[in-house]
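So this first bit is one chain, no partners, the form predicted on its own, shown in structure tokens.
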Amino acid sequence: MKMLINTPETVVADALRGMALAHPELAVDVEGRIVVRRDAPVAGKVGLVSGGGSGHEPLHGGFVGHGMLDAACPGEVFTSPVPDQMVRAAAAVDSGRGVLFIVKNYTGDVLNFNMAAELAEDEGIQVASVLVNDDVAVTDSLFTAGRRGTGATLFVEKIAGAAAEEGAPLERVEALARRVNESSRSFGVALGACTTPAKGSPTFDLPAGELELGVGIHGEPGRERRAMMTSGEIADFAVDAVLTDLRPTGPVLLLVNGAGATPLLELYGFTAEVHRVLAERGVTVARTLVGDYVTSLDMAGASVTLCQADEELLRLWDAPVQTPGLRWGR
């Protein structure tokens, strides 16, 4: 395969300078890895910090910014961070008023998360930590014990984000951000596989014609595979995938996420057909966000992600954000 790198070895940390100089907002820590608000710690304010493997960009650093994560802790691809990363960045957006930890649900994420509360509170760091797990596609998968974490990680960290700038105390942040979990659930479909720069190949075998339906962000499988659907055939099994398990009674927040290499042409068309699944199913969609923000390398697919969202998760929402993946209103 053909990449736009130098080496497997160097790949996260060629990416870091490369953020680092695009993004002088950053503090971008290529050797201790760690990408932090250069304004961080901000006075008064409670820190977000997540993370996870490389690979999923924008997610996590790119999420670094006003309105959103104070810090971000990158892996190596699809490999979680080490303990000392999350400590280290704990630290370094601490105001005094506690840490809020975002972790998606992946075996080694959870365990390197949980060890970093405990060694930032030794330090004197007052933590909290919040897991996602919005992916209905399984129950338990290669890297997971329990529902994986996909699209809501992003709603996650806006909402929370949003509420942490306005001021709000450690415990009203932790809450929201498991409010917006609970609201949340995600269903990926996969036209093709990805290929990690240390593998140099598909990280799994999609024959020609086949799709997966229900791939977890590291090509994890799903709940089957089927002969090529249209995009229409492909947005009703999702969203009734997330609607069975979902249930919303109120509008809700729509992300149509591409996983890497699925043009904005194919994801549009797709938006327009999930939206036509809400509507035939009764679902008034508030808001619509459309792009690659937790991607799977070059995967070819796409994942519908939906929160039932009230007046306050709204208004969070639509709250002002700078950062590199997602800015507005500001």
Contents of the next structure:
There are 2 protein chains.
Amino acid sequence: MKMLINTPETVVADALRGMALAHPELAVDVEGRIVVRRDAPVAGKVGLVSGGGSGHEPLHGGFVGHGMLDAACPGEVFTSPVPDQMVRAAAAVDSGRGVLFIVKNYTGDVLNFNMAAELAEDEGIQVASVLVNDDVAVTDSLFTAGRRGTGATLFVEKIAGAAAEEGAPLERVEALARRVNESSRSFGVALGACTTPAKGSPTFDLPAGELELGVGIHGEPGRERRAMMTSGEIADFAVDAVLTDLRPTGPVLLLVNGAGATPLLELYGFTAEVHRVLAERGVTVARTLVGDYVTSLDMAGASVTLCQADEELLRLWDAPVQTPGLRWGR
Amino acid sequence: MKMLINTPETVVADALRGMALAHPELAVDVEGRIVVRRDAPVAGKVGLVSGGGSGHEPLHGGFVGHGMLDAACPGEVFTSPVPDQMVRAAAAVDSGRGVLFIVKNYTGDVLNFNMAAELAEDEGIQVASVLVNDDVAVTDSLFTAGRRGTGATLFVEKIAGAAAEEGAPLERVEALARRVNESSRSFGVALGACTTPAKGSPTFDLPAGELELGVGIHGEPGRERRAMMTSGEIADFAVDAVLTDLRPTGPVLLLVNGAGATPLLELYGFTAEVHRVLAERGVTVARTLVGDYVTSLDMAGASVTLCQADEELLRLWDAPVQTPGLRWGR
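Now show me the form predicted together with a further copy of the same chain; what you just gave was the form predicted on its own.
Everything in the complex follows now, all chains and molecules, and the chain you saw is the first one.
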């Protein structure tokens, strides 16, 4: 498998060097593996810190900036960052009003963020943590006890980030983040596997003519394999899987997320089918975001994330954001 | 080859339906295949129209909006749109101050936009056209007489769009677009081929362990094939190819563009290497944009585009833009 890299060992450090050069508004510690808003700590603001294995870009480093994260801690590819990164990130962004850790539900991430929270508290930093576990595909998957954290992470980081930017206290930012997660569900499909630099060959084997329904963002097995389906059939399956678990009583935010190698042309066509199914099920879509946001290296496929959003969540979703990966006007 | 589609025949229409649903700020004519700013024609503003084969998303439809294009005409995948689309787009966006056609240098696009310009003039619309031909890899390639138009299209559309938004007259918008094109050069590499929905198999054959240096955005042959190189070696080759043709005497805009299937993690690492080479060659980078902007469906690879930019071009580059594919704050 050919890759645009120097060596598998330097992939993450090389990418962080590139981020630093492309985004002077970020302070990137390449050695220490943390990406921080250059204006951190922002006076009076709760600090938002997330992180996880690399390979899901723009998540998380690409979501650092005004209105979203204050810092991100990238681990090696598909590998949790370590507590030391998280503690240093917390210290870099804490203005005295506390720090919220946003943690995707993978065993390594959960253990390391828990340890980091204790260490940061020892240093006098007030820390709250929110676990993201939106993936309805499976429980107790590879790497996970309980549901996996996937696309809802973007909703949590954006909405909690907007509240923090407005000066909300830690308790409220934490409560909002928790509410967004509880209001969100995701389901993903893979048409082709991804290849990690270290392995150099596909992380799982998907026969020609089959797709994986319910795949995880590291290629973890989903619910079942089937013969290839149309975009419309996949939308039916994915939306129904989400709606079995989340029964919205109001409008939703919709993320149609590309896994990495699926063309935007296809993602937009899939979006049309997802809208069709939601309309058939009586669900109103308030906002739609389409693109590669929570990726799995070069996996082919897509995921659907819904978040039931009241007026407050919609207002915070629409609030200005300026990050490399997600931005709209102030 | 598995794709997230309904049928090859409906790929473009399905994608336009999805764009319409995801972006209510755009008026998408799915049948007529034009994407227009909903507020068009904008009083007192020169209209910018571009278009070309689909499969390069977000180019061009994703660049319709405040500060960039007024309309885009998508053709079938890798196939020129027809003059009728362009004439209707011109009519939809002309405020009376004229329309600029931005045309990538492919034989079909050039012929069709030329015919459309004549037809639009017959309807009383003043039309100017600018040809984008930035790709230094080859001349007289498949589909092209002269150099191919690739990444510089984004620079032309953004900078001319900013000038038009400020109320500049057609002559000035045209002159700026021409200057941006003449100040820009690109070079692309492929690590893997792309697959069109109609063909269903890779459009060219790239042996395992080889890469194509100088590939076009439809998979047209480049300069040569070599055994796989590191990211740093590819950056050396690509930047030197560009700098042989463009000798900047001042700072440059840099686009590190993903072909479609190459992970953002790898693109950032490649960006670091491109910056290294430019620094070694004494070239100062004023701005860097990294991501999938002028894609080739699911091709793996990347391209480098440089544009020598004086203060005026930098100011227009930094001006607000609000489109699905490119946006930053007003």
